[in-house]
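Okay, so here's just one chain, in structure tokens, the form predicted on its own.
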Amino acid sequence: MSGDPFTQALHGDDAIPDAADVGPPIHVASTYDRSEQGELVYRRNQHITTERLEAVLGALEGGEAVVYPSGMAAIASLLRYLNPARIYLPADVYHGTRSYVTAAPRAWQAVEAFDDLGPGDVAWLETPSNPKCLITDVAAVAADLGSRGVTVVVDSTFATPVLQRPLSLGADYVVHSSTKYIGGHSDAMGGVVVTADSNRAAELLEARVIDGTIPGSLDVWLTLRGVRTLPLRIARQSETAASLAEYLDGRGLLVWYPGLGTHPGHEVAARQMSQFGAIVSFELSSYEEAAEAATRFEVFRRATSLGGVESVVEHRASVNPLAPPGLLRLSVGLESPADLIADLDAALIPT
């Protein structure tokens, strides 16, 4: 089979026995009937429609894969396995991981430079990152870093392993949300842990079993059923999404979009996606400008998260408070261009 994520998103899964049905069925059973032949237990330790997910997703990324529950819990029950003294964190990255860094009790300390780290220690990339869409050259870090004993980590959801695969890059293990592009339709959390090292995904199997951070039955085979169309949906995404940033750079704001020339990471983007992605953001004068902007929007729908088929728009300082105060995050979704464009431009009269 070919490494095309069409094909894979669909046969990922096919070496798991299943029933016979075209679209695999969901299974809720929390226990099984130890008289019969074969290796099931119980949910927690193994779950078909679970393995098929992960089959998918290792396919996807090259290596291979374990789900949790949410994406902060396949970024929690990660670090919690690697347990590293010093964590490198980008000044723009999720807020939650970066909560989740810096709580209090913790044994990590979050450093703001690679030359702070050392054997053992974790470099947490994000790229494209939340909310600039800023990047980072992974083969490059990975390159340096790699050589020193770091471990590299890519949090890539908002590339998807249809735009970016970082584990081909040389990173050690990259994270996604699958809440976002990989479910795609905005009724289903969960996250996942990839790496090429089949001894790190057993042991972090094994870790899942212990801690029980197991996802619901229902959210992964949705998942399972959204990530089939993933190679589709991200790629007309992402052709909307080059459109409403030149719109909007034309408008001459501040936009964050990897695909502009201006964008201080495009040429890097470039070489490391194949598509810039479907995360457009950009900059008002003020905090209470785009929180006004923020509530004209017709066809954007004002909420969080992103990656649904529906197009959402969020004004991120209202719910993280280092986000420049008049950035607005576009989640480009399945709409027509001409009107997402059309709603813009009704929402931005008075810039």
The other form holds:
Amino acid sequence: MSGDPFTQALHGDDAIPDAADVGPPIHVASTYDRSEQGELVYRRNQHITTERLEAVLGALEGGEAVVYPSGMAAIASLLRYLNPARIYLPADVYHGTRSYVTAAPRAWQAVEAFDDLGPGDVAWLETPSNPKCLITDVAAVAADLGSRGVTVVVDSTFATPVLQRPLSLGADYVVHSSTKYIGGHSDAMGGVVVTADSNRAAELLEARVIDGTIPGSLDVWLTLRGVRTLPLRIARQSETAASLAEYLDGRGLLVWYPGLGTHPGHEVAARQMSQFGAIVSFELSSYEEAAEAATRFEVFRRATSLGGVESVVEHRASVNPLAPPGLLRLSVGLESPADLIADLDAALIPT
Ligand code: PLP
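Structure of the form predicted together with pyridoxal-5'-phosphate (PLP), please, following the form predicted on its own?
After this comes the whole thing, all chains and molecules, with the earlier chain placed first.
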């Protein structure tokens, strides 16, 4: 089988022994009959639908995947497992990640420069970042820090395994909130850690059994169903996002989209991503103006989260005080690009 994501998303789990159903069954049992042949004991330890999802996500990223009940559970589990003294966090990073690292009573020290890191520390990259879609050159950072004994982690939620493969660029771990594009339908929560090192993956699995952080059956099954169409969805959503970014740029707004030649990370993004993703952020002149504009959309739903088939707009500073006050974040879905542009046009008329 080729490594093509269109094929891997559909057949990455073919080797998992399960029913003959072409659409995978959902297994809900919490415990298994020990008089049956086989190794299944208890769902917190092992679950076939979960193993299917892990096989697909591992195939897509080029490593071994361990899934969790949310993106934050994946992030928290990985950081507890690595337990570094210091963690580099970029200035623009998902605010939940920053809260987890800096919340009491943890002993982790958050640093802002790679030079402050030493052996055993962690460089936490998020590229593209939330919400400004800033880009980090993963290959350059991994080459520099890897030789100094620093562990490099990439939160690749905005890129998906289809547009960017951080492990092939030298990262040690990649994480995703699968609540976003991987699930893709705003109906399931999940997270995943992927590493090319099978010993580390086995240790993460052991820790998950002890922590009790295996995801629920329905979420895993919905995510497995969602990931089958990920390559198709993210390709179309990225294409539409690029046309919306051009439109907003043409209106003279400050637009954060790595596909625009004016974006500071454009060249690196063009090298390490196959498309530029489906998040477009842009800035209006004030908190009030942006909060008000967010109420005027009809096609875009006003909601948090991102990565679903439906387009969503969010005034980020309303939920994250570190976001620029006038920033609106668009998660571009599968609607017609013309309808989305008309919706933006109507919502932004007074600006
Ligand atoms: N990482 C990024 C980049 C995110 O945007 C989010 C959520 O918005 C998360 C992680 C956390 O994921 P979850 O909400 O599934 O816990």
